[in-house]
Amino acid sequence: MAKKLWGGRFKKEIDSDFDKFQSSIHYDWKLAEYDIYHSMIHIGALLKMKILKPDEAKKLNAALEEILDEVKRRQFKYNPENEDIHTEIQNRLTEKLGEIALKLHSFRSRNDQIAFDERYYCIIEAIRILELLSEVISTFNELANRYKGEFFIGYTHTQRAQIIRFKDYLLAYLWMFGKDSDRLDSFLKNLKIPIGCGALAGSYIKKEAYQETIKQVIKSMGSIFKDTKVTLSKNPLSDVSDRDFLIEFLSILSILQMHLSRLAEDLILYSTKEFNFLILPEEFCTGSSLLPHKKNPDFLELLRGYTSRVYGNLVSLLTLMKGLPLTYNRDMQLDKEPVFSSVEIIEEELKILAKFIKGIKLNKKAISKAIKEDQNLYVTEVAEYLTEKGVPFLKAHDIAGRLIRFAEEKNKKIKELDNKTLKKFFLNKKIINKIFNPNFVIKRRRSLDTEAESKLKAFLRF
């Protein structure tokens, strides 16, 4: 059995079952990083206080050094029969330096590193994240270019309702995203990275010492990590015990994932033969083991379907926190596994997104034939055309209600009704003609002209 970092006052032997049951190791080894950067800061602040002497700082960031490149090359592999990544940490720099490494602990508690760790987590996920979604934004942007023109039918309550540019339709989901954005930029400019926690109530070690070797480590790290706020803690029983970064983090996520996820349903329904409007890339599609025409959309299925995962472990992370008394309780250990699921999962689907988009075409001859065949999509133009001759709107509302449902009746579109039939209804043909036209309907549209496009510009900030 691996050494722990406590235990002097027991007797007895931990229990097999128990100590498998109680070990995180299988899931928090992808802090190992951060948690090495805790430790490179606590040997600058050990040092300061001269707990540590300079070769033993020394040969304890060279052993460290040693640990974080395996790390970063993705060859780290943990022993598992250590509790946690901390005692992995330890343990290793134990076998490698002896009693040296033993000094390593001095005035901290792992409720400190956790406290340090997922908030470094957090940051370096949501940069990811940001990445990718600004890759999303601008395949979204190269298909609403390529198809700058083109016409498109809005809907409400799943009904025909108005004519609008494809463009206008992508960028609506643009927006979506760029609200996203910001909340993650929001997210990463607000959380601050506590150090000097202890087990709860601070730590023996001067202010100073942790204030000189903070800013020393961080440059050390890379520019990734030169606006990460890491300072000493103000209230250390909190920065132990509240996990309220992780849910607001998770909350984004969530909020990003159902945006994702209405997104594929549109895709989705739109690509059906009812529809027919849009033709999905076949290689983020998939066949049938029975029937050989199937072309399925698996992927935005699946997009679809990870909402429930996403969702789950949002709240799982708030029913988890609910009731805890103050500070840390063993409850919390289990604050991990949401967190990264979420993070893979929409990882992964920004990745595929980005590439699925660029794949999208737009079925023009469809469209053209629903707009052209579906007269109900310029009858709200005709009632503002009333409107601005004077007749009061929802006086106007009700002939071109009465319009339309007198042409269903007779059978016939609009278009082909006579002179005199159509001046009961305040109108005429040539009037007629003129409205019952796209370009005439997206004219008028003039709300929906340049702000949504100079916004673009802010979003793709990475």
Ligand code: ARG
The other form holds:
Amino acid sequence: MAKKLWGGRFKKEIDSDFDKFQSSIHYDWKLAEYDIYHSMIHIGALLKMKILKPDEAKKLNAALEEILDEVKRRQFKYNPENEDIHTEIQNRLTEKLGEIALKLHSFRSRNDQIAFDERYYCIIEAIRILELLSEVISTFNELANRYKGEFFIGYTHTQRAQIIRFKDYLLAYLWMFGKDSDRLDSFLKNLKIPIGCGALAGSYIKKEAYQETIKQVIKSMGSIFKDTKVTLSKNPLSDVSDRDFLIEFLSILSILQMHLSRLAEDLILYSTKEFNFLILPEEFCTGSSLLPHKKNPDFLELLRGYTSRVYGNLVSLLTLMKGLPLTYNRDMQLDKEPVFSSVEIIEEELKILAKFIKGIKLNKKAISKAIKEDQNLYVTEVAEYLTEKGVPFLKAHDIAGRLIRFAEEKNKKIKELDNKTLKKFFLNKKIINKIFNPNFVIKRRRSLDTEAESKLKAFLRF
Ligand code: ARG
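Alongside the form predicted on its own that was just displayed, please also present the structure of the form predicted in complex with the named molecule.
What follows is the whole complex; the chain from before opens it.
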């Protein structure tokens, strides 16, 4: 059995089943890099406090660099007998350096380490998700530009409503993703990484020792943090107890996942034979083992399906933290898997989505056929035209409704009705021909902010 970071007060060996049950190394190894940074900062502080001698600090740092190198080369292998990542790294250092490694854990606790590691993880992954999101955003933009002048049909209640531009439909998702990016940005802005918590009550290490070493280590790490995110804990009790940042991160990811799920549903519907508006890229679809004709939108179905996991992870964390007394409790060890799971799902989804969007084709023929055939798409404009001419809107609404009913009962298109008939509805053929034109319809949408696109671009920084 691997050495623990505790044990002196115990007479009996830990039960082997319980030991396995309480270990977290099989998932918290993912925090290795951040745990090493915590140790590097800590070494600097111990040096300033004269707990470590300069050559000891040097040896410890060199050994940590070796492990860091393994992590960065993705060669890091943990010993499953170690309880957690903190134990793993400590034991490795002890094996390599002997007694001096035992000094490293002076005045710190795993509660302090994990509070640091998890926050660091969130920052790195939030930045990664922002990058992936911006790739998705630019592929949406590419698609919008490719089909700039094309029309589309807008729905409410999954019923045809009005003619829109395909580009505006796509930009609707860009606004949604833009707000997701904004939420991630402000999450990043607000998240600070505390250090010096001890187990809960603070540490013997002087404030000044920490402050100096934080500056030095962050600089030497070539940190991605322009402004120092690592700060001395203002209230260690709060910092070791707090997992709000994880809940906040998972909430942001859940909203993003909800957007992805709505997109998936839209694309699934629009690519069915019934709609036939979009053609999906074949390389992201699968076939049926029985039905030779099938081209199933599996990527989109999984994108929609994974929402259950991402929401579940958020609920799992909220439930985990509910009613926990201050400060650290072992329950909190279970906070990692839900976070890793949501982060990994979202990253994978965004990576594939960026490629998927590039391959989408608009079935222009099917759309113009639908627009031509469906007279209902123009009747709102008919009602509005009558309103402009002085008919009170609800009366105009009624006239347009009766016009539809009349045409349907006669099994005719509105465009086919003669002037005599149209007159009963205060209309004539000339007016109908003018209104029943998608370009006319789009031009009438005066509330559309013509600057909106450039505002969106500035907002999304592309
Ligand atoms: N692996 C633990 C966790 O993730 C680290 C903290 C352990 N602290 C303790 N007092 N047992 O929560």
